[in-house]
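The data below hold one chain only, encoded as structure tokens and taken in the form predicted on its own.
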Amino acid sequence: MSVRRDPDRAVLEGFHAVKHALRFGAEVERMVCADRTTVQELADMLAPDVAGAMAQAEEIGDAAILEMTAMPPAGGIVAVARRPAVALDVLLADPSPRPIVLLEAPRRLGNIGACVRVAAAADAAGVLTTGVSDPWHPDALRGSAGLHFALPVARVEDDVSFGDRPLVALATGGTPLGPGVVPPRAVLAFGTERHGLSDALLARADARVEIPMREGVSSLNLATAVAVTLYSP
């Protein structure tokens, strides 16, 4: 089997993936790079914190790497990390103040990564998804820049239970967004730029709220949706 096709690893392409990973605590089981001297000039310029463990990286050379991955990684380092469990109760019975981020059923896996680098960022409690898309993908990876590992990312059911958590639908026809109108711990419910949430999901929502546009925009990308829920006062 591919190890791009595992589902027990994450394969991170890029020196920003990579140094991520690292940072965050991933457990690499191997990685290697093209050149180590590039590297470890980056990562002496952009990332001292985990200099040495790059330094670690066993050189391959440019052919070998491109058989690993879809595409030449920026900065020539590619790194294997087993895939950290995420234990679904704990992150829902966590009583911080942190919003989830939900996805449903989204296409595009350039899109998820840019969601979980955006809630990795806002310091959300966790991601998940539902439909089809694994959301460790190495493309959702390399769209993360490596954030899976700072935060928990996971597939979930359509039917998922959230328990005491608040349901939030981001749907036309809700209150504006707003300082105070997000409810602490919420669940943030969103759908996909064509065809938003599921009358399911919907019909589920303990509320819905709505992004103020100007009048003929229809939607906004789904990471700057997410971004501008999580970064509302």
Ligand SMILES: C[S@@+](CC[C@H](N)C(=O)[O-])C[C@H]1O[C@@H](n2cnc3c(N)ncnc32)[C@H](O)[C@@H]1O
Second form
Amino acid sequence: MSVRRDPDRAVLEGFHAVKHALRFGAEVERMVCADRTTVQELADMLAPDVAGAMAQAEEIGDAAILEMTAMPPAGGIVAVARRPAVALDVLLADPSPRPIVLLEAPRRLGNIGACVRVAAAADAAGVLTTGVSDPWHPDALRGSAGLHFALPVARVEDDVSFGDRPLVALATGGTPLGPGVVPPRAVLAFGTERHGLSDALLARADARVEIPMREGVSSLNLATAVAVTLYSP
Ligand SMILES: C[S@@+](CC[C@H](N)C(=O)[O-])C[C@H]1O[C@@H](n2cnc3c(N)ncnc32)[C@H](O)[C@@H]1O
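Having seen the form predicted on its own, can you show the form predicted together with this ligand?
Then the entire complex follows, led off by the chain already shown.
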């Protein structure tokens, strides 16, 4: 089986993805690079905290790196790590006010990665997805710059229970987003890029919240909507 399709592995393509994975404690099994001097120079300049670990990358040359990846990775570095197990019950029971981001059946892997990246930056409790897309696909990891390792990220069933956490649907026609509108410990649900949230999820939601937009604008990009919501006071 190709390592890119191995459900137990995370393939990290490019300097920033490898950097964040190392920084947030990924269990890296293999790290290879086109040219170790290039990697070391980048690490010394941009990530001295993980420069020692990156110096362990095995030098295999340009051609071998290009064979492993769909696109040339930044800095010519690729790593394979174990995907961390996510304990859903522990995540849901987390008593802190931090929200969970729920992406309902997202389609674009780059979008999933961008959502994970901003969720990590905003210190959300975790990111859950439903539907067929693998949130740990190498292209999603590129989009998150490896920040999947900074918080729990997992795929769940459509009818998963969120326990005592309030489910807040982000959709037009709801209460305008503003101070105090989103309750603590919320599960913030965002819909698919094309169709928005399903009727089933809207029916389950405890609240519906919208990000105000100028007349004539239909919607925000999925990752932009996640960013605005997470950073709203
Ligand atoms: C690209 S939008 C989906 C657009 C889709 N055509 C629709 O009608 O909902 C992806 C998701 O981002 C969120 N979103 C985008 N703009 C929003 C807004 N102004 N208010 C609340 N949520 C928004 C929603 O959860 C939406 O399902």
